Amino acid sequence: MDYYFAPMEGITGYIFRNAHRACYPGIDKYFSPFISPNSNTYMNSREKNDVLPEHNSSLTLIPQILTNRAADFLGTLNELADCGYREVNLNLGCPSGTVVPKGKGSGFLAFPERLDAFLEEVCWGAENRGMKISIKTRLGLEDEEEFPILLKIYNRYPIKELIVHPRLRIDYYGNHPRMESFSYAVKESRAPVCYNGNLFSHSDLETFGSDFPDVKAVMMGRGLLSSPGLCSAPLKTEDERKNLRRFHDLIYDGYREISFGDKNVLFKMKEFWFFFIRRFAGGEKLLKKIRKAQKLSDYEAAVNAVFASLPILTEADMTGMN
């Protein structure tokens, strides 16, 4: 089984990715937070910095692009090809209220004819540059009956891999993944299928592997954010505590070293802890202290208390999380 780390805007940038790779080897591919080209530039300075090869030399990174304009997609693809990349991922899954109304992310799924024309143009352009395109998709916006139409479109093109998050846009990250539709994707897709959704423990991975033995790749986001060692060999509790601390410190020190500014460092780390606290039992009070911290010293005191006092959740506790 291949393991992919899903992108999370504002969290899984190159500092996070390198820290994770150093502490928890086992991820086959990391996907960048989406690059969103516009009329002024294909990649802004932050996006370029995040995908620089020298910032990702220890891992395999697949840049992800969010757009509904073929010219913008191909312009970004060409810049990434110039950097040495040979695969990009098209985001057709983002359910955000700031993205969908623009017809991007999962919002693009509402326009199958436009999506068809878009894929025809970008796949031809990618082939000319020796690039491959993978797609991360939801099942549709409001009804599972949308998915067979979308899959027929995907099957017309030389897609390297179809990553299926079997939820509708209206589900956001709630409700249970719609596994009958995922089974349909596995049966009918011409491209290899990767699964994404609600994998939070080794037990979840084992169950999925048993249910879908022909699926050779899974993508995890929230599961790896709350349990970063999910795809690595399990450690004894105290060894895991030390590794979790090392992981945190590499990220924290990385943000400080790039002169991010104390306020921005705190903002980034508070985003990180929204998921990371789930690895610990009874962390609500200390999470509030982390969120209220206005100085690095207050933040560090709260973090020290987490690692010194809170039990790490067991494997059974992580199974079935949402």
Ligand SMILES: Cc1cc2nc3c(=O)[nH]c(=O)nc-3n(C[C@H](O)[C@H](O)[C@H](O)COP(=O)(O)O)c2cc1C
The other form holds:
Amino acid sequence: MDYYFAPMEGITGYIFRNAHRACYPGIDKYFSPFISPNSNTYMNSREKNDVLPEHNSSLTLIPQILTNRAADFLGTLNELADCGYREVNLNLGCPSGTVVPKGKGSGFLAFPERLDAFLEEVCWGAENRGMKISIKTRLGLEDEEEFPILLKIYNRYPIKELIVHPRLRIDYYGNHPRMESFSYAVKESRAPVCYNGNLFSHSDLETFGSDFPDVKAVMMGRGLLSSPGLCSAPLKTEDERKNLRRFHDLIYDGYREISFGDKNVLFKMKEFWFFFIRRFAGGEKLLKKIRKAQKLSDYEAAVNAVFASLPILTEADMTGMN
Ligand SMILES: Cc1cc2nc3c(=O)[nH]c(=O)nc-3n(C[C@H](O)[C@H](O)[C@H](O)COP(=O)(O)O)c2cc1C
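Given the form predicted alone above, produce the structure of the same protein in the form predicted in complex with the named molecule.
Once more the chain from above appears, this time first in line as the rest of the complex follows.
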């Protein structure tokens, strides 16, 4: 099985990815949080910095693009090709209220004819540049019946891989992934299918593997944020505690080193802890302390207390989380 780290805007930037790679080897591909081009610039300085080859030399990165304009997609793809990338991923899953009304992310799924024309243009353009396109998609906006129509479109193009997050836009990240529609994708897709959604533990991974023996790749997001060692060899509890600490410190030091300003460092670390705290039992009180911290010293005191006092959850506790 190949393991992919899902793109997570605001969290899985290059500092996070390098820290993860250093502490928890085992991920075959990392996907960048979406790059959102516009007619003025294909990538802003933050996005360029995130995909710079020298910031990603220890890992395999697939940059992700969010747009519904073929010219912008191809402009971004060309810049990424110049950096040495050979694959880009198209975001057809983002459910956000600021993205969907613009017809992007999962909002693009409401316009199958436009999507078809877009794919025709970008697949030609990609081929001419020697680039491959993979797609990360939801099943549709409101109804699973939308999916067969979308899949028929995807099947017309030389898509490298179809990553299916089997939820609708209206599900956001709630409800259970719709596994019947995922089975349909496995059966009907011309492109190899990768599964994404609600894999939180080794036992979730095992169950998935035995239910879908033909699927050769899975992508994980929240599961890896709360159990960063999910795809690495398991460690004894005390070694795991040390490794979690090292992972945290690499991220924290990384943000401080890029002279972001304390306020931004705290903001980023608070986002990180929203998921990371789930690795520990009874973390609610200390999470509140972390969230309230206005100074790095308060933050560090709360974090030291987490590592010193909270038990690490067992594998069984992490199974089927949401
Ligand atoms: C905070 C956050 C940020 C995300 N950012 C992106 C993104 O930039 N691109 C994308 O395709 N999906 C994004 N996602 C969706 C995840 O990649 C993934 O599809 C989703 O979390 C379901 O997988 P999981 O159950 O393994 O977490 C984001 C999700 C969250 C919670």
